Amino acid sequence: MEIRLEHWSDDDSALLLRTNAPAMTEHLGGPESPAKLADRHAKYLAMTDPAEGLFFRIVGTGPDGAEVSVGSIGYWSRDWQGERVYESGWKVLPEYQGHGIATAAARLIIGRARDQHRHATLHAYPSLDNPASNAICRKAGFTLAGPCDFEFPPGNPLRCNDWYADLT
């Protein structure tokens, strides 16, 4: 399946709801409340400055030419260990997992972040107990810095791996 990234739009709230399912959030502290999802959707819509970060819908095109939303991905600025970096996160719907979509999207997001010439690194923080997301990081070209403590969503402590991609 060929993929491309489309800027997050108001029409993507249904995709956000689908990616909030228990199976999609088991490594992230579980599903968020409707109020938290509404806040997250508004946050994604407000991301309009490429230098600070953007959020996208991952669109797949099948062999028959039909297009379908298969997941989401983004990058955003944050402070990490005394420096300003980009962070990335993604979700691919269960029926499209295992086909290299997240890896391809992660490679695209590395390129988008690199094009900004703003931060030296892009980080991803998959849970230690999420082998699929850790494998995506490795396949997409991230380098493993090692385990770290992280919060996602805020207030939910996670033990994660800190993966980074060099943007210089």
Ligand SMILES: CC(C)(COP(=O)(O)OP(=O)(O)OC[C@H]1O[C@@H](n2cnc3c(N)ncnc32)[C@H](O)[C@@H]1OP(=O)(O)O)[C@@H](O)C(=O)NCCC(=O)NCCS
The other form holds:
Amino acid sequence: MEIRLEHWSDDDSALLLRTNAPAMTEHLGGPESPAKLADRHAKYLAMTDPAEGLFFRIVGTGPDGAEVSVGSIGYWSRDWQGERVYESGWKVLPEYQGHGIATAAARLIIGRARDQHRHATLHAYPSLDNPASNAICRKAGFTLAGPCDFEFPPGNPLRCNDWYADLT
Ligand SMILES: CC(C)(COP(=O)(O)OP(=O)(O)OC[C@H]1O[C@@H](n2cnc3c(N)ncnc32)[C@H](O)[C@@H]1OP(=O)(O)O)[C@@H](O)C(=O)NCCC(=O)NCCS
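Could the form predicted in complex with the ligand be shown next, to go alongside the form predicted on its own?
Once more the chain from above appears, this time first in line as the rest of the complex follows.
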């Protein structure tokens, strides 16, 4: 399946709801409440400055040319160990998993972040016990800095790996 990234739009709240399922949030602190999800949707819609960060729906095109929403990905600015960096995170719906879609999307997001010429690195922080997400980092060309303590969502502590892609 070919994929491309489309800016997050108001129509994507149904996709956000699907990515909030228990199986999709197992390594992310569990499903969020309807109020938190509405905040998240508004936050993604408000991401319009490419230099600060953007959020996308991942669109797949099947062999018959039909387009379908298969997941989500984005990059955003954050402080990390005294530096301003980009962070990324990704989700692919269960029926499309296992076909390299998240890895392909991660490669695209590295390119989008690099095009900004703003920060030197793009980081991802998969939980230590999320083998698929750690595999995506490795395959998409991230370098493993090592384990770290992280919070996602804020208030939910996670033991993660700090992976980074060099954007220079
Ligand atoms: C993690 C996730 C995005 C993977 O999406 P995907 O499109 O299936 O990923 P890919 O097909 O690109 O697979 C990447 C690699 O992970 C491996 N992988 C997939 N599931 C795995 C598992 N349960 N255990 C070990 N490896 C796994 C794949 O085999 C693949 O490596 P390979 O090509 O060498 O075999 C998807 O499972 C998901 O959305 N999970 C819930 C949300 C989440 O945890 N997001 C990450 C937050 S950091």
